[in-house]
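Shown here is one chain on its own, the form predicted on its own, set out as structure tokens.
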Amino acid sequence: MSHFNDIGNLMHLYLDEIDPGEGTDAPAFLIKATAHLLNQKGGQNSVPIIVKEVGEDKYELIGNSFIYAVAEEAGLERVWCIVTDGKDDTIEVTQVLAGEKIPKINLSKASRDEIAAALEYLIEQPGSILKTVKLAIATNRIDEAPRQYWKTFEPIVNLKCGITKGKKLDALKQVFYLTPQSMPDTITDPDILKTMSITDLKAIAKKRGITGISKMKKDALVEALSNSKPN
């Protein structure tokens, strides 16, 4: 019986012991041409496949799926593999390092340079929906905004930086995620208040004892809250 004690080992495993999972979306030409080269130059994968052990003599592919596809096309019986612990964090890092998954940064805490690099990556993608966005303008406005309180990416639309609702806003989810802080009731800064939803504004206004809030539109709520003192 397996004791799952092969973690960290380089092993020469039989290909049919490995579940390829979703496989690769690499073009068939690249797979076939690389398999042909592999057979010509020695028939061994010098770059290992990354797997996790799921049972006795049973493994699951978690990284370098292109290499698995090449080995299969080349007719290899066995392939070199590195066995990992199979934890979710390990799988995520492995797939990012293998170029199979795009890493994301926390927009709530990201530095200006990190924001600029992520936006530049999106803008420069072939056929990018964000190709008309001015990098410097978008970077500055997002960096200076109270993004630590954002629960969604919607406030970016109000920054007037070329990123509008719909596909442009959705594109940001490829490289960013949020871990918002709780919005304090003490906020009176109108620039921060403008980034909040009208529901959140009304909730704060109610706590401060402001009357007539049910009929107020967003601009009126922002003005009332910016001129009022927290209880």
Second form
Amino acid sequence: MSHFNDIGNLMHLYLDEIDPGEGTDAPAFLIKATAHLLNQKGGQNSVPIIVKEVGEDKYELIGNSFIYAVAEEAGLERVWCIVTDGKDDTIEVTQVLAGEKIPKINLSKASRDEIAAALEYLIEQPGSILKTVKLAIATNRIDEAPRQYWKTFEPIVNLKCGITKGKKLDALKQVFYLTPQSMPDTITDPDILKTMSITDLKAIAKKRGITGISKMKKDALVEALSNSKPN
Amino acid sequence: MNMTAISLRSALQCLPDNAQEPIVDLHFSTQLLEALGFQPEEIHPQYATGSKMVVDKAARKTIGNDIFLHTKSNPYLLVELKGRDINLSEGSAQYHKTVNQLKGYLLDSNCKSAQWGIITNSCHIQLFRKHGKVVYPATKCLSLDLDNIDEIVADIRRKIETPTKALTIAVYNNKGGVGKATTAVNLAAILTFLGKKVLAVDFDPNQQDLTSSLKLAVSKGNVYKALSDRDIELLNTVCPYSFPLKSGNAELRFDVLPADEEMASLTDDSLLKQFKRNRLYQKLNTARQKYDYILIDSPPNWRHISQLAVYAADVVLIPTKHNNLFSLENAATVIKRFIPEIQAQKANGSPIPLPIFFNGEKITQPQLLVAQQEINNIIKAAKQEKIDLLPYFYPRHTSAKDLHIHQVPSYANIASAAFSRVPAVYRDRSAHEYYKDLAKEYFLQ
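Now the other one: the form predicted together with the partner chain, given that the block above is the form predicted on its own.
Starting with the chain above, the whole complex follows.
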């Protein structure tokens, strides 16, 4: 179905052949005023809309939805478009490049500087829910935590850096994702052990042949494991 | 040794005047690395410094069975080559571009172990040292010719074979009251906490803030004597500061060279007769091999004592206050005039200024805008004198107009630490985090 030779081409397509998808959040003023300007200055959108081909003379918008909205408002019959292959990776990159989506970084592996930059971005957003978070403190504590093993963002709550469960923690998901390593059974570092659940700790303790496990509380388990030799 | 010396000279002699990078690579870089003491299996061409970038050459001596060409692990020296068509004379646009390129490689993820970087196009050569996160010149950008190349390369080889352990940091702003002593003492304390061996030098004999903030005794002439007498070892006058930890018998400990009250009473004239500008630098010779960090608290103004402190340093850390225009203007003066004055005399390319940071009260958005306006004016004025201050005020500014300036907020707890005679970072959790952040932002990789 896809005409692969069109990919990467700049094409002057009929606006009504393009499905706008979700549309844009841009304020009405910007759309109207830009449409007015565009009409006055010749009606050619010099920044193209990014689309993928979905059928014969049928396209779907994947990037620059603002320009689509402007063209619609301006009453343009045809718009300049770049036709892409429409793969998921292409769609993601296009939306990030068009500034329509925030890129995410891998918190499991990110460097300290990357974490600091991402947190700074979130904190400095207008009206940010994280505006009370101290950048230096949050960066230090998250960077030093055993985040390579985190399966969720929950352990951040325990770092006491002003990021509490709920909206604040959820805000981090805008910029971070996790690709956790499995926790090796050989761990003896108490700081890492503390972040594990009791069930996981008991499973490791059993493997290492520690006795009296069923009566132990978490602190005791952590201590026993940090002093035990991995098999 | 003699053989390689001849071949490096003849390599240089054979290069065509307009040799481009591939020619310099083929006919010069191999001989250069050989003259620097590296065997062919100790050199990796087109070395991936991280996930994206590739440097022309990386080298490391073989350790046991670990041959660098095979394992590609822990590079020690990186070399960025250019052709003769690229002008690498100091100050040219291409020179700045190449230096920044080298810095990017040295700080990349596969190069944590790298300690040295070289840029050369066979007409010019410059050696840089990397200490933690700090990259600073270890030679000036030198012009190579047939007569000096053997000597210059032998000198570079000597340097890379015997690296100094310490990074020497002068904390300086010729404006007073910007928190120089507080910065020096808390950085010393947090670096110690992070496992580094630290010497803090109180070189402000009039205020003696660093010494007294740790409740140590001021030197009554001993330090002055050790500085003036060539036969007295300066390190013998050092006092330890120790802070007991709650758990067990452990303690945190760093060394302090206390302020000397005798030096306070001397005029600049009489100091000038006693000390040349390089005296503190010379006297810290043994200390540079003993410590990881040497932090020097220097007095305000640009008097002889400050000059000794800045001369002794590899890098100059300049605290400023966002709400004090003079501290910003003076920072610019330090970068434009004082540091180049010392560089010209010291002749190894150091010291270099680090980007300024804001030390002080919490900054509101309108205050920040005012400070940025002042800084923009300062940068604009410097541009008229053909000096680019942008990287020292806005280090993250590229085509993206990132106006980030590092901040260390001071508040009651940091100030009151001076009365309790314990560094704030050992008493207060927030202070601890802020100075750790400062140390990691500027110094630790």
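Fair warning: this is a prediction, and the values are worked out from it, not measured in the lab. Numbering follows the first chain given and starts at 1. Throughout, rigid core stands for the largest set of C-alpha atoms superposing within 1.5 Å between the two forms.
With the core held fixed, Ile213 shows a CA shift of 2 Å or greater between the two forms.
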